[in-house]
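We begin with a single chain expressed as structure tokens, specifically the form predicted alone.
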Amino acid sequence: MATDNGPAPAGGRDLSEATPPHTGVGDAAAPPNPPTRWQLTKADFYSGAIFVAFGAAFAAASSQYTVGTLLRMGPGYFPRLLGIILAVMGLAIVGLAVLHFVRPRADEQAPEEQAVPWMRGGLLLAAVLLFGFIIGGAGLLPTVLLTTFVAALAGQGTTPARAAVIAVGITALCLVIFVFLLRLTVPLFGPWVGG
């Protein structure tokens, strides 16, 4: 038996179907759980530990080469210096993370979980591997130009044109520092490019 409840609303739907009944239980939004200390510090701790690991690896790998002095650098000078700088930076980041773990700020929010940037990490790894594999055959200028271009592409939102500008700028800076100021006898072009 059909019943007529009167004319339908202007939208064509019954308003009683549009909103669920109010029960009064659980309507207020529950306050979010405060972030744990580990949530606030784990990203810094892990990144600092990675810096320390890479720094130690660079320093260990350079131990088989002659270091030399500041004015007469050997092949092991730059990798060892880079390893020490990376390790010190990593220790500082780990120290700040531990300090933050012990004494967190009261108003700090937990960082949002984000997807791992595999593509950007792969580009950075490719730049490092390229440098190691082609420096001997291509020479300093093509190697720095190519590897900095690939590394610049790893930046968030970096276009190929902007990466090319960054690569040219860093290559020019390396040329000034290592060739003109430090007077390193590094071949600018290798046998692969007719040097």
Second form
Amino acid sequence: MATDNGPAPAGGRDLSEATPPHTGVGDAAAPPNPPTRWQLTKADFYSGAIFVAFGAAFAAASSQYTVGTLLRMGPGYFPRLLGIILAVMGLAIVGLAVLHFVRPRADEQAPEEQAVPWMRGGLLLAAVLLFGFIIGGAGLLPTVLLTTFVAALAGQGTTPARAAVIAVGITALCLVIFVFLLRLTVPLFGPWVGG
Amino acid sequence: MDNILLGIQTALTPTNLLVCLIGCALGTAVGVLPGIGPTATIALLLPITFNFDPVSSLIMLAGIYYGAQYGGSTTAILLNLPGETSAAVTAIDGYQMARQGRAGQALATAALGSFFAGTVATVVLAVFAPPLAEAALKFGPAEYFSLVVLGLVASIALASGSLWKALAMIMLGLLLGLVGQDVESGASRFTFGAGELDGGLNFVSLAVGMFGVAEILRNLASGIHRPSMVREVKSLRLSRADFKQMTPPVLRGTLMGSLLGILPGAGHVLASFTSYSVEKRISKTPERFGHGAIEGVAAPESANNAAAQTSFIPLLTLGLPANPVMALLIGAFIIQGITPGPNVINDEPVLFWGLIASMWVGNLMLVMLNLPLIGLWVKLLTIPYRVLFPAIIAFSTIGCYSLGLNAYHVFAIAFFGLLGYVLIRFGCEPAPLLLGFVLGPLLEENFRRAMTISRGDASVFLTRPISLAMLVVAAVFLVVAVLPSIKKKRDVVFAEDE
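Given the form predicted alone, corresponding form predicted in complex with the partner chain:
First the chain shown before, then all remaining chains and molecules of the complex.
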């Protein structure tokens, strides 16, 4: 079943000391050291774990519902089947990652590492959640203004003043499109602001 | 013939001409802009099109899709920056032509080749879709189940990246698609008692989250590469020698694109790559390729546009999406109360023929939009991303909220955005998940029906010849995809995308 791994090229063992292959890309961020085994396999390991978790959760939750037999399938049958398959696939991905960790292949490059934009990504998601929380109370205009302001702050090097300008511009555009052209029926001002 | 007239009549009504134009223009714009693609755009616009009638909404959404193919090639040629994955091959020779001062000729070749291919592929669609739908009407639940399995497998066997992860993403998508009320028993599944979830997870929120918000999160991490120098476009006129050189590649590219487009998966990417390598192989002067060969622009451009049109065939005849955009169009059909599948042609002739006729009209519009207005599109590149992405957020949130004036749809965007970003980071592309999500209920329904008819005998999928044949083809796809030599080729094909 492990065919996806492909046969390791001859002499492909124990490469931790080998020089990294030349990437040929004039990338200043190219790592000076050969990738560690963990760098090569962690994406597979984590994604496999996510699939196992989802598969197991769906399979477990399915047993709340009638499972039934092939002839008389209950609402739990098909999801339980799929959940088990997904969990097995996740295990296979984790297994392949472990195999790969033990026996790394020749001249591999670590996948490009990018710092997770915690702060900016968090702002972006916060903007979306904010919209959901205040739209009912504040109405369309204040909500869009605030949402786009918070979202714009997530941009690289965007100052609050600049974000405010962007927010006003986008809000005006949204009003034209959604209120005047598409006649959206959401009130402009909600009960919180006397709408 | 009556049908074609009906289609033309439908496509030429003022409303439909207008929405077609809007769709094509929007498509060109997002094709030009890096950081937002046709999938995210269509997802964003789905809620807005609820107010349109079904024909107009599908005409517009389809226009975005094939319009993006045109826009993507423009930036590929002028900036060596394929705005759309399938334009990556065009960039190889197109950008070289531009460097030699032949940008106009490259653009004209791409536009005319695409137009010709689009025209032919539209005819292919009109000729082959009805008999295929006729055949599909005879399918029982077992055949349909196997067909869906084949579609899902083929879509990943031809796509990039790890096969295991793609398979797991499909499974996860199928499971997410099952959330909500079970049609047969009425039981609420996986809803945690939340009534909002009875109707299932919201399709638009999922698509907007996975393809819009997750993409923004990725771009915030990596930054968007924007070149500053744009090659000047002098003249668009093609010489007689140019025409002579481009005609055979356009014909071959159209043929290959029309065939490969029908395959589920990344048909149009595969088509442009294959046609490029074929041209290079049969050329008497292969050394010119990579240095501004006009054939290297003509063939992949016609191939990818032909494939973009024929990828509607599985959607309109079988209800099977060939790629994430088609999966979104399935959503658009369902929202409008139409079940996509073999019945569409007979039950909704206005929709079917109107859509086909509009594709030809749209291709004509695109040639006119793209060639004379080229400078305008390139100007779009000066919109900074830090302005673009808050606008995408505003559109996503307002659009999803307007679905049912329900804040749950908005929270769902954040959830799927985060999930999509995490999965992308670990090397799992979201496209198979979307296909699975759309097809989950269909797969379950047909599985259950097949089991009821066969009295619980699971071998029915192997004893019915058509069903068996489809499963065998699916198995062959899987085996072929993991063979080392093919795997290497896949990697090469999709390395071109980056």
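Keep in mind that this is a model prediction, so the values were computed, not measured. Positions refer to the first chain, counted from 1. Just so we're on the same page, rigid core means the largest C-alpha set that superposes within 1.5 Å between forms.
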{"query": "Core-aligned C-alpha movement of G122 between these two forms reaching 2 Å", "finding": "no"}
